[in-house]
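Just the one chain here, laid out as structure tokens, in the form predicted on its own.
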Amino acid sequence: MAHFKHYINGEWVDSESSIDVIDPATETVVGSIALADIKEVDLAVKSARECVTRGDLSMPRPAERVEYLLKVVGELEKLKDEGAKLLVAENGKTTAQAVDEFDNAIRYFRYYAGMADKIEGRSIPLGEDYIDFTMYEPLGVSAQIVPWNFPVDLCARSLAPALAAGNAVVIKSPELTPLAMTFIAQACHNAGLPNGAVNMICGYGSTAGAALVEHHDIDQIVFTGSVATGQSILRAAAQRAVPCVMELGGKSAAVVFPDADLDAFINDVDWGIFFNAGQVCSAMSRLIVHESIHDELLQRVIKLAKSQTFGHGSEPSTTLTPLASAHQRDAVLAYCQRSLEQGASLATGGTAIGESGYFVAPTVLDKVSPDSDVFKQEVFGPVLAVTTFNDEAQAWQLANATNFGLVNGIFTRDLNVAMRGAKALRCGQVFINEWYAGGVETPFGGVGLSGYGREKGQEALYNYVRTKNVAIKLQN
């Protein structure tokens, strides 16, 4: 076991208290990490503020930020294999999934390195007596709270554009899975980023998280997590009108028409709801299928669910990984039980499996009512809710019948149907004929209870700057 520390002002800093990190597949301790309180939060924010005041990232030519980010790419490449092993142990992911998460983090730094010197304003014509132009300035200190389901990926997703725009960052890692994230801080350190540009602390949301979002010296909050926590952060941010980027989860639907390629779609179901045990904000948690193909598709999905093999992520045969904690497992099982009480039919699963670890059997719930909790609320587990429709208008109505609006998918060979759906669906991203289509380059975010602001793509970069207008009256 190893003990990990906070990264503050270019140094690794320990705390009086620490927390053990548990392997969710075995329920054994894999390591420990220093536990932050208000003191460490103050130190991290102070370090970031001093970096901003010195202008370490904002004053030099943007080309220097390009070089910093490219150096981080190189350092992460060196660290990713070791980091991926740690991610498997603390998060329960398979080895392939953990390596891919580090690779995705590397993609973010490479992508935003290519944009760091292209944040350009524009001139505005006001007549011959005026010169008017806009310029983009970094916000300052960005406070970023990272969730436990994809800690390395989602840390890089917000850290890279924040640095590209010239901000300093304070990251609060999740207490369940904080260890592999430290490799990002190590890569930034090895790349020679200025002291205070990146600070990483681990702490509980109720203490370190609350102290961070309420701190008087932060200029922005970036949060991915639950609706309830996001709403609490927004209330704190409102006291000082601090701008936020909020990604609060989803209840995403795959709408499947009779002409869909069902052989291809089964692979989408596998990735959409059983990948990472369904602990994905954009998971395919609802299947809205035309009644004419319901029976055939249901049998295929049941067969897929029963084919999953659970085990430790380091075992090559593992396809179903554990949930992150006993609390998460129990919450998922409670949703399954409540759905049956509300009229759903259990097609398969719905139980805990294994003698140790936080595993839940791949679950398919049929005949799910649009009024039930499992149809409307985010379960965050390997649970697929199946509902039928009989015409196109009803399909879009059912897909929109939640307060979430992150992503949805449409599966059809008819381009006209697909494009009508893309316009009708109330969400931030629409997948057509492939779940998780897109990538680092495509903007991601939601509407309604899924939050606001956009991560990924060019749009994300402009979350991290403010626009300033300069208007000049020429003298005669």
Second form
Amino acid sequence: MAHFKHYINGEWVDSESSIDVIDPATETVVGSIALADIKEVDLAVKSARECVTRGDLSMPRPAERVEYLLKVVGELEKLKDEGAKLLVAENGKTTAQAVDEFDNAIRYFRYYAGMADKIEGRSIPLGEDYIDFTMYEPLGVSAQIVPWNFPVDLCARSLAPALAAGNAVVIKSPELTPLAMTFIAQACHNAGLPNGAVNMICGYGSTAGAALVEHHDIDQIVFTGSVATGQSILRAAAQRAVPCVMELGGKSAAVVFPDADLDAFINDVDWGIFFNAGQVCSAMSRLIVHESIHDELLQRVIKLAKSQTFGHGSEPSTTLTPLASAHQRDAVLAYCQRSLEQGASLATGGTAIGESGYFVAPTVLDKVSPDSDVFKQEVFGPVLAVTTFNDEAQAWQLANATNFGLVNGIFTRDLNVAMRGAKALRCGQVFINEWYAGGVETPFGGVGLSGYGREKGQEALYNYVRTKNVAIKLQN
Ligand code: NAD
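Now that you have shown the form predicted on its own, what about the form predicted in complex with ligand NAD?
In what comes next, the whole complex appears, and the chain from above leads the way.
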């Protein structure tokens, strides 16, 4: 059984304690990893701080950072097949999805490599007697906390722009799925990044995670995870006014009009809510459908749900993968049960499946009331809540009737309806006629309880710098 370690100051470091990582499809042990406590958090932050103080990434010409990031791309290419196997085992993903996740991580490094030498200030006219300009400086030590659902992708999403801007980074990996992420640290090591530029530790949120966000020597917190944890991190950050990027949960809706291409839309439902067993922050967890096409669409969605094949991610036939843990599975089942008590009707699913592993049957809940928990709260499982609307204004009102605001989707052939919706929906991203349209290039982030700050795209780079203004009075 493989044992993995922390990566601190350019070295692999073990701890006295470790945790076993479990395959959620078989409930067997995949491997173990060292478990960080305050001591390792201190070492990792100290190493990052020393890298910042030496100016290893911030002082050379930015073109050197471009080269570093491109080398990481090359190293990740070499490691991705092995890393993806581990990701399948620890996370339950299919092989194709795990490879895709590594490809996405590679894409982040390539994309931000292209921006590392283009972080340019501007000059501000103040009249004849002054010269004024802005410059962007890296923040310093960026503390990054990653969740378990897309550990490799989400690690790269914040790490690549932070490095591109010249910061040093301490990453806390998620205790459920920390193994494949170590391949990113390995790639940075092989690429020859300066010691301390990247540090990766694994530990529980309540110990290592809390110690990291409370540490006196960090300059930023980038958090991706649940609302409750985000709120607790914000309270810790407030003590030292540490700037945060908060990428939290979602309760996203697909609004489907009668003129939508339903054949195409069924594919969107497949990706939207059954991909990764619905454990996606931007999952299509609500379907808000015009009442005139409700019955037809419901039948098609039920058929899709019943056609899913659950199994181990390494099996080519698998389309439905397990939830990440028994706790996660039980929480999802409790939501299904509660929704029935709150008036929904069970169209299909709602139960655990399989003799081992944390599988939940693809679930469709119909007649879901806007007052019910399953309409308003994040379930994080393969559970689609169906509600009807009868006019356009009601559609937008229903889609906006949660405290979240990550993404929403509009399905119609009418450009005017789509554009009115794009303006009316309270969220960070609107998909029109394709769920998950967009990519590494498109800014992503939330409104309300979905958090703030934008990851991905050019916007994200500016999370990792601060603006300094230099105002000069010319003298005779
Ligand atoms: P979580 O909040 O339980 O854990 C996320 C990370 O925070 C883990 O690494 C955990 O160890 C750490 N953590 C826990 N308590 C902490 C504390 N007190 N201090 C510091 N760190 C702590 O979330 P999860 O269950 O791992 O992930 C699922 C959630 O993440 C969902 O709500 C999902 O919507 C959200 N998510 C959001 C995005 C996005 O981009 N908006 C992407 C993926 C997941």
